[in-house]
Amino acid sequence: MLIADLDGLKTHYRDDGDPHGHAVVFANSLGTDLRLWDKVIDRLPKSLRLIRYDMRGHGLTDVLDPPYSMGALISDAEALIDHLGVKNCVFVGLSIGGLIAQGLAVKRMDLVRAMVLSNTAAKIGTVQTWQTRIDTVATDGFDSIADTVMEMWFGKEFRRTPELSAWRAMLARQPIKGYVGCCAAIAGTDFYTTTASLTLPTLAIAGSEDGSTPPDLVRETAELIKGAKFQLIKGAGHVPCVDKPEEYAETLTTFLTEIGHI
């Protein structure tokens, strides 16, 4: 178990693979912890340095009082990468992690040489939809949204497997303060203008059955970035790294090879 003290925020992370290899940093989705990437990490080349972490308010990282700002989440990722002495990483961000990727790429070009925007967008939802989510979870807990979230997260095939119960439990065990704090960060984020200024190599990944960030929304964000590539994973939901890990890892490996990161 690795904990980094980032200006008082004790952040849980993992650092796998070759410590001298080219770095890939993973930022996970709302309501999950770094185990989101387990199936993909095992399928990537061992020559890479693979870093993942629990964002504030999630997993084993400190829970601060909400609301959180997207700027704070971006600064957390920046501080961890600096702490680990990493330069020129590929940043893989899923959902809220993809918003962090976009913001960090604008802020620190020296840290991010390429990015993977997975199941995300330059703007996700509206202030009202996120406020409704915050109010519901704060009042009624995760049981009030868990079934709906599972339908958005996973494709139909995966939802028929026993593993679904483990992911429902992961959501239910996240700290409510951390969850609603990150909801507030998403609600306040609109990166259309800044993301359109980016020119770094970018791969956008979407799941055909994603009920949170549908393929057209992901494609629209990819089109903001000159030269960005778009990949649709059929049968996958909002977290294709879980329900389609083989295809996800293959897609990621191909991109890393094409940009010379492997």
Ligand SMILES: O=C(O)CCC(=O)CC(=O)O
Second form
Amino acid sequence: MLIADLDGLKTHYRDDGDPHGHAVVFANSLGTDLRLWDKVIDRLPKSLRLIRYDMRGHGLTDVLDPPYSMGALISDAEALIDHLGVKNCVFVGLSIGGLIAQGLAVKRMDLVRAMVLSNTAAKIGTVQTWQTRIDTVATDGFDSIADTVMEMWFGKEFRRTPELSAWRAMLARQPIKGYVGCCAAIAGTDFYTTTASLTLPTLAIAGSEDGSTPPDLVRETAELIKGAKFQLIKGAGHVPCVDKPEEYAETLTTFLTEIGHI
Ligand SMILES: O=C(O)CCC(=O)CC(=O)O
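In place of the form predicted on its own, the structure of the form predicted in complex with this ligand is requested.
Expanding to the full complex; the earlier chain stays at the top.
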């Protein structure tokens, strides 16, 4: 098991593939851990260096008291990448991970040469919707939101499979402090202006059945960035790396090839 001590924050990560290969760094969505990427990593060329981590308050990474700021989540990603001696990675961020990608690309152009904004936007939800989520989870726990969240996370077809219960369990087993801490970070983030200043190669991915960041919202963010590509995965929900992993890996591989990362 790999743990990096990032200025006191013990961060759980995995570093797979070729240690000398071009690096791809993956950042998770809210309420998930790094297993989110298992099916995609298995389908990517092993000539790549494939790094994924549990963000603060999630998985096996330290849980600090909430609230968290988006700046802190971006600094955590930055510190891990520096710790691993990586430069010029492609940063793949899903939902809150995509907010981290946008912030990191603005802050550290030397670390990020291209980004994949998966099921994300420059701004997700409103302060009010996130405050309601924080209050509900803090008072009633994950059972009060889990069924609704599963409908947002996965396309209809996948929700009929037995695997759904495992993802529901992953959500329910996240530390509540970590989850609400990250909800607060999303609530306070609006990257419209800074993301519009970005010029790095960008691929935006949306799921046609995404109930959290619907395709039009993802497309609107892609359109802020000159030259960004947009790919819709049909039948996928908010986490297409889980419910449509073949299509996701293929889309990612095509992009990595186009930009000369493979
Ligand atoms: O998935 C995320 O990182 C946050 C966006 C969201 O609304 C998904 C959810 O509600 O679980």
